[in-house]
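The chain below stands alone, shown as structure tokens; this is the form predicted alone.
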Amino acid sequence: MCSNVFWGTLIEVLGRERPVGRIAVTDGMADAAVAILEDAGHEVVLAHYTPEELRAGSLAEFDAVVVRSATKMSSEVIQASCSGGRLGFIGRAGVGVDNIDINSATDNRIVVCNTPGASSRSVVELTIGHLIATTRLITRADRSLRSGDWAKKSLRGSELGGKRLGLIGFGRIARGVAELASAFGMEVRTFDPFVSAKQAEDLGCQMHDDVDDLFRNCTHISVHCNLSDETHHLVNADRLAIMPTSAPDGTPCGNHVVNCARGGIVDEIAVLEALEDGTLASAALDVFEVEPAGDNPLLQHERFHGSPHIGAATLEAQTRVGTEMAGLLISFFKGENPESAIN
């Protein structure tokens, strides 16, 4: 959150007493949210800019910019946007802000906000969807059926009930996954150095003090942490190798990894090798280290399935994201400290 000192200085420097502003929306926004902003008197420009245009200062004529994951607000882009310009607000319509240089924004007196809760339910449901598709071999069944093969006898999956699900991170989305997974009869465990064991226990989950211990005890792993230097390739060959392949009751269910959080947390080369040598039964990713992931060799493996970063891509989530961001922008132009300011 913005400190009072930082926010007071920001208002003074930028002269945010102005009630309306010019807002660039580079990666799309729900029509309802655009209408809210325009009804409040703001000018909204829906346009996509190339990296070259951004580095050349294409945002310098705007008071605020709203981005999703496609637009990268690097230090160079921020500097260009502030050079002779008036940019004072960067809004991330979503959760992750790894595409925004927070330090550079802060140094340039730009407030950064995200919408952390708006898409949570959508990501929770996609995660559960990937878990079910993984264990019931739904994508493999679809592929074989389309090719004309009636592979009923060879497509024997396993149930989620009775299996141990390990959640890496225990924030809002992970807790939603835990709730639904528990309803399926899964035993949920987690690792999160920023959450107390008591908080996890209150929600019926067991907290592990060590991430390796989580892998040793869980047949199913789902990623729900931010990408950082510490979490880059956190899911790697060594940890995949220590995962059990049988449930606590002895059912040979195999081991499975799902990532609907951020690309780069999973070492995709290690996952591919583990799939090829049988160390890992299946993997499902919604996010990739390099996106678009069209030439990623994982896409050709029979026991992999994925989706193109669609965790927040529901009608409901996009409406919530847009209207929440519109509210943050209106607060900003009123000279208020937006609720989800993170610097």
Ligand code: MLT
Given for the second form:
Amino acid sequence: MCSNVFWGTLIEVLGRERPVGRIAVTDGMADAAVAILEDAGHEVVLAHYTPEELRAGSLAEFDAVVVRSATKMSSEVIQASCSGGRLGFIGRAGVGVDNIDINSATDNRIVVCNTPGASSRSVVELTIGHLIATTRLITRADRSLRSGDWAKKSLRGSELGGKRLGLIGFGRIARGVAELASAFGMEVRTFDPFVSAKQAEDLGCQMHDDVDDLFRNCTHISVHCNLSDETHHLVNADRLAIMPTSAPDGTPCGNHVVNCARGGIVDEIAVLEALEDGTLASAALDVFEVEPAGDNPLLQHERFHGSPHIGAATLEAQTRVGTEMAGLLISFFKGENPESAIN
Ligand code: MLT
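Structure of the form predicted in complex with D-malate (previous: the form predicted alone):
Below is the whole assembly, all chains and molecules, this chain first.
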């Protein structure tokens, strides 16, 4: 167990006692957020640590650490940060906390907070971007144009309007996607065992009780759930095979899968085989089971569109994520229970 006082440390600053601390920021943070913390008297150290350094206890001399997805706060790292150390707060500047061992943090009396809504809009817009890029073949058109071709005839895509979009999960991001997709004229359906059918209906979306029904009814699928044992490889060969390839009005539009949520929810081998044998018209992934995705064979497929986990990579999202995290840290050091504490 960490030796610090659970709700922050009091140190002498300019002759007055103020609740301030030493904060490690290991995967970067918006300048504005660093300035907020420094103005509040905290010491902010921007540094990236290797997994070996983390396991050796590099974070033990900090009161708090702010990570994104690159720093893995495993049980071993948490133990090393606590034995003889004083770490009391892990901030996840973003949504997914799958890189943090929450149980180990709780056992060591470390508060874990994330910024669940701060990057939603950016992920929503990237999802819509991938939906349009795949159905209008924008990436393929760009590649072909650069190679000297004028492939106007072979680059015929399909509209989103009139097609049926299935959202796996109906949280903040999925709802934002539903709103924009509806504005494009898509009919939106969803599957989320944690949300009532009424909540979906209020936003104009039909809820399916069975995820297979979602695949059976939708030509376009977008993933918006967490990665867990239940959702690992939820998008698999059997489900890709039951997707329709024509819109409700009969227009042939092919079938399309987008994942801007978490790697591992989509079975990438199944997607590659489905692209190769024509079961699937296109796939767009922003997140991969193994990141960086350098030698992933999907990257060689013409009808695959990828991006390197950039869902939250906008100026606006990173400013919101950083300033929200700064606020959480300030309340933690004041001894308050920070909003969005997960444990
Ligand atoms: C998140 O969980 O916030 C996103 O995947 C963004 C990220 O990890 O950088």
